[in-house]
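This document opens with one chain alone, in structure tokens, the form predicted on its own.
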Amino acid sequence: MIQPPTQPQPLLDVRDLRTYFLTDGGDVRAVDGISFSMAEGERLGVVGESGSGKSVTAASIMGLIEPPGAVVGGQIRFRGQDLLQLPEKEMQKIRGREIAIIFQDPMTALDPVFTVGSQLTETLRIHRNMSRKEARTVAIDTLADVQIPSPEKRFRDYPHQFSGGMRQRVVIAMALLCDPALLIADEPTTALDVTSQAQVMDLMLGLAEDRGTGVMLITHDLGVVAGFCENVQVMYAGEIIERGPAGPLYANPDHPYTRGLLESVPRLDDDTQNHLYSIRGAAPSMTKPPQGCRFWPRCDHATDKCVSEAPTACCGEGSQECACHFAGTFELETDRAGV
């Protein structure tokens, strides 16, 4: 009997993850039953408006949810091991060593009272048990890898002596010091100008490819995702509402929310006099999300079925998946494949 081919174990496998913030005003369902997986070396983009649950997903994976927040259900399996079942002491060995994160604001990610070099070497001495001399050599080499000029000199400087772009490079260096298998980049270019954004993204892409690091890029910038990620998942109101390979999804989005996000991106080659499209309304309160499809109050195509019945993930064209009763029946107003 011919056996089916064995599927490789995913690097990260999240199943029915639910992270709530338990407040006096009710439970805020920041992440409400999401499931996804990542392969070794994959680059996954996670997009959506502020409040959609992107950063809470990252914090849940890292084990950084603090009261009143709590992971109330689901599994987060990293190389087959459920991170939610690990005691904090064991999680500390994985956090920073196997899974690293780049936060939105590099100034808050770096301690202003310690030199950049001391913060880098501390990571190496904790996670890789290096001597002070070995750690210093590796830290300076890594600063050179992220294109910090005169790394031996800048090693002794404090974070306030670096520009915003340089601080973000230092944070990337810190995240990559231990050659993690998974790097979570949470809005890594938010505080940077456009030129610095492009440089930092190119740098991060090159380093990830060289080291075989899987990257989860969390952003609201669909242009950044298009140039960086192989696969994309779109979040709305604590749920994943569409996912698939970046190219096909950008060219033919199946969900009206994804379509709206793409229509909202300004284009330099658009010489029409039309106003820039915007999705009407605002994201719902996550203490009492809408019944049925959570996007229906803002959707131009909602029907009674959308109001009363929550859609399940269904197959769109090819490998796309979409949680919409009318998936694939909408068309983009303009060609957005090259966003």
Ligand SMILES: Nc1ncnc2c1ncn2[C@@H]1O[C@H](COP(=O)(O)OP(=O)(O)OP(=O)(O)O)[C@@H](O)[C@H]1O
Second form
Amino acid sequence: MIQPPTQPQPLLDVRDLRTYFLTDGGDVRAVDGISFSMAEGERLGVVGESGSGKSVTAASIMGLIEPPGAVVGGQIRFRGQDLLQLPEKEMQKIRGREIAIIFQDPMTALDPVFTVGSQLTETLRIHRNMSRKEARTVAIDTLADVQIPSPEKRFRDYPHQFSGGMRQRVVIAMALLCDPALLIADEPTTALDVTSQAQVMDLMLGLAEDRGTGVMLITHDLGVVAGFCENVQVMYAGEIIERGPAGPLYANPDHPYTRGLLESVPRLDDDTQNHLYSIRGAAPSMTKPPQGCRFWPRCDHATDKCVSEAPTACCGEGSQECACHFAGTFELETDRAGV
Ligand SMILES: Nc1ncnc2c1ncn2[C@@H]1O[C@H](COP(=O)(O)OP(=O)(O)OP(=O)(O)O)[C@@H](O)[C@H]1O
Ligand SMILES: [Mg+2]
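Moving from the form predicted on its own, what structure would you give for the form predicted together with the ligand?
Every chain and every other molecule in the complex is listed next, the one we just looked at coming first.
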């Protein structure tokens, strides 16, 4: 009998993930039922305005949610294994070795009282069981990979002896040291000046590509996502409201929120004197989000149906999906392909 072709196992498969913060003022539904998948080596951009749940998604995958926060539902499968069912000891082996994270502030990953070299070698000795000598060689090579000049000398320096850009390179070296299958980069360059931002981003994504590392890139910069990510997902108020391949999605966003985000990005090739669009209103309360579609109070196209009925959530299975009752019926005023 001919067997149907089997789908390759995803690198990461998140199903109906819910992460809430249980506060005196009520449950903050920071991530509220999101589902998505990433293939091995995929580069996925995660965008959405402040407070939409991007960092909480990342922290949930890493098992770094602390009280009063808790993952209250769903599954996070990494190469088939549900991370939420793993004891902390097993999760520690995955964290850093198979899934690494880079935060906006490099000092969250570096310990100021140890030299950069000792922190790098320690990671290799714990996760990869290397001898001191072997670890030193690999650490220096990795510092060279992230283009730190004189890596043998810098190996002996403390984090405060590095500039902000160089420090973030050290963090990238640390993240890539154990050759993780998934790198989560949460606004990795926001703290840097514009020139260093571009260099560090290029470097990080180039190294990840060479190594076949899957990258989840969380950013406010829609341009970076267009340049580097195959797929993009847009978060709003704890939900994924649109997702799909970056090129087609940017050229033809189906959700009015995505369209608003794209229209609020300045473009060099736009010589009209039009004011940039800005989405009216503010992000909703995550304790009592609006009934129906969470975006309706800010949407120019909302109808009674939007107020009373939540649209079907994106499930991470179609090529371009959108959680809007009227998906794709809005005209985009300008051609946004390749922001
Ligand atoms: N420790 C906490 N206690 C209570 N609420 C929290 C906590 N951490 C996050 N939240 C809430 O969870 C929601 C999602 O936050 P998150 O940090 O994921 O946003 P984000 O999309 O990463 O935003 P930004 O772009 O500003 O980084 C927000 O409403 C935030 O206030
Ligand atoms: Mg964040």
